[in-house]
Amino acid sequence: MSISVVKAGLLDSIQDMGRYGYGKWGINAGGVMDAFAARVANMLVGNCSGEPLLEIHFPGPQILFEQNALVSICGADFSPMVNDEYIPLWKPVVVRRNTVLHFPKLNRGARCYLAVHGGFCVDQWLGSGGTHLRAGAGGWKGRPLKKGDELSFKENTVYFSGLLKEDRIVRALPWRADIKNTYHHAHEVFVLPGNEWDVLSLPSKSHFLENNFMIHPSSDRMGYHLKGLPLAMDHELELVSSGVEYGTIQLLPDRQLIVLMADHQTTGGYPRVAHVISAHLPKLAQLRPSECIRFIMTDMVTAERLLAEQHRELQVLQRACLDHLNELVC
């Protein structure tokens, strides 16, 4: 085995991109939370964008490594240390065997990510690696990491131990991940008007948009309940079950907002007031309960635009990484 789970944390499983096209079947996408720090993780050590990695929350697991290994830690800040060294964030890492990595303390975020060199040997389902835990399927059995699970590395033919000094356990690579664009104003979030938008009364229309909404410690991966200033209809309506993703924000009965998260259903029959555009999903997935969130609407050009270039910032990473590790192994 390559890794070994000494002792779980709060909820650490493995996950991916998620899996598509099976909505008609209620079957969500799932997968990552933050899928730029995910995506970022997997770059650092040479792997696909969309490999499966562990996602991790606050109180973090303790995990033994069994074999010499290139890891990366993304994402949220819980001050990764092995043994009693800390490791960077957003680095590629050389981690010596039989060493534990743990996560003694909260600074930042809500989750991080662990990709390791060559990925995770996990099952797949409907052609994702990720776990989907409501069915119990995909990803490590179907569920959240357990203390006494050994999961393996696929194969790889890299030989990180020359990386290391005989005295050191650790080995930091000299590049980083640039971050600043994607998470720069974390509280700030632009969205773009849902479909029943307009039907919001002109001062709750307002009050979405002048003031800060508090997320709820019953939020989870399925959504963020948000607490703030109660929001009303100029008139009662009625609605037919539709279509919702990830990002869409909708009124509940109580008049306070839901934003549906990676774990969503795959239709609902509350009013979607707005959607949370795809660039500022990464910001919102790595606040935490009791922090709060400021809406800022936008118009579809911005969002198409700021998609644009976090997409062309991860292309430039992706080659870089690659560069990078080729002429290290060289």
Second form
Amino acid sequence: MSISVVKAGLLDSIQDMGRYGYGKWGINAGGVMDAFAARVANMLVGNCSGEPLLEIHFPGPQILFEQNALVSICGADFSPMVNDEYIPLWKPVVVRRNTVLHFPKLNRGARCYLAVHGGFCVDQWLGSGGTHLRAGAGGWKGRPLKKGDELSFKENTVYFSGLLKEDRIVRALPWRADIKNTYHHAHEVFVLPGNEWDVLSLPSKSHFLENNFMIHPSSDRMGYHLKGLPLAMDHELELVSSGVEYGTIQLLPDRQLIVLMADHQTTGGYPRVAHVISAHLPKLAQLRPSECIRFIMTDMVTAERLLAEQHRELQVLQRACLDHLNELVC
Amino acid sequence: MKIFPLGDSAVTIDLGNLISEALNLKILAMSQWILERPVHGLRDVITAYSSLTLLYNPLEVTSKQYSHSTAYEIMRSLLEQAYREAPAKITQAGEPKQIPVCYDESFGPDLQRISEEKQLSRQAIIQLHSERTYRVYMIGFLPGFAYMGETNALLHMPRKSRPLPVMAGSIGITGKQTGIYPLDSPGGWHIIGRTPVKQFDPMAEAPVMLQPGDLVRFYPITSEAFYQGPWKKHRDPCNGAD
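Hand over the structure of the form predicted in complex with the partner chain; the form predicted on its own is what we had up.
Okay, now the whole complex, with that chain kicking things off.
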């Protein structure tokens, strides 16, 4: 075995980049909430960016390393520690076996990702190794991790052990990912107008764009319920159900908004006021209940350009990480 | 007909925001037309009552293009082409699938209330629900949740004002629709019975029993038959994976 769960966290599940192709069966894509942090975590340890990895919420788990490992933790800062040593985020770290990773304090963010070099052995279901929590399939036995679970690594990472000095339990390798562009202006979220945007009343349109919305405590991987000034439509709409997407912002009958997140249903029937652009889903995924969002309207060209820029940064990072790792082990 | 973006990674074509067999058949034909072609960057196709949504990866969609079109423009023109070139309907489904339903009070907790509200006997409601052949318009909400229609006008009713816990296999009605809850879930439909036939089995080769376009007929069974089977048994999803 490679890691074992000493204590389960609030919700620790194996996720990947989503299970696409089964919408016709009502099976949603799911996958990681913050695809940027998850990709970076994988790249730092030399994995394919879409390798299934562990998504961790606060309070986090306690995880015993049963063998030496090259790991990285990206996304939210839950002040990760190995035994009594803090380990840095957004960096590859070699960890000695028989040590315990734990997360004593929430500093910022909503979920972090633990990647291990080589990846975890997980269950594939419909072409994806992510956990579909509703269906109870894929990932780690179709469920969140619990105490006593033992997850194996796909690869033996013994050749990184030489990087550990004899008296040390961890060693952070000397490079890190630059993440400023993705998470700056953390509370400003760009949106595109939805099909029912024009049916919003004029005052509601200005409320939407000029006021803050607070993320309600009932928010989870399915959706963020927002609390703000009640919004109204110019006239009542009867919509038959149709497809929705991660980032779709719907107006609910109680006149409040919901942003659909990674575990959203495949279809919905509420008015689609707007859609969060893909490049800003990572920072939205790192906002916590009681934090505020401000929506900023943008256009399709900008949305696609921002996503392409984010992608280029990731490509550069991936190349650099592989070069660094190769230098170390050769 | 209207085509509109659903953010920067999805685009929807809506043929009329209606529950209509003709529109749904066209949607299913368009879905088939699109899936028969290699479309670079296409992640998934979601068919619904009168709409079809393409989920795509904008980076992959534009990576093979030499023009400066946005991914949205490329996917939009694919939908326009599918609308023009796909036939008006797919080949109609074969024989209706027969689904056993026990309408006893313990399985259909809302049947008595509907009976009182609609001034119909329980037997009359069971008769009205099970005498029709329904069409599966779409699968959504939950893995394998089939939206079927149309119910007899005597059974039309609005959703419950608030969702209540519903057991897997429960048969619900709302509006002109009837459906089967494939998993335990909160639900706003009125529950009139339950089927012992498993609607969703993640470990089966085809995890979902019904497909869009299928025809369905319900037939009443006793509670003894419900428990004794032989039906495809519900299975604990944790078994087998361990």
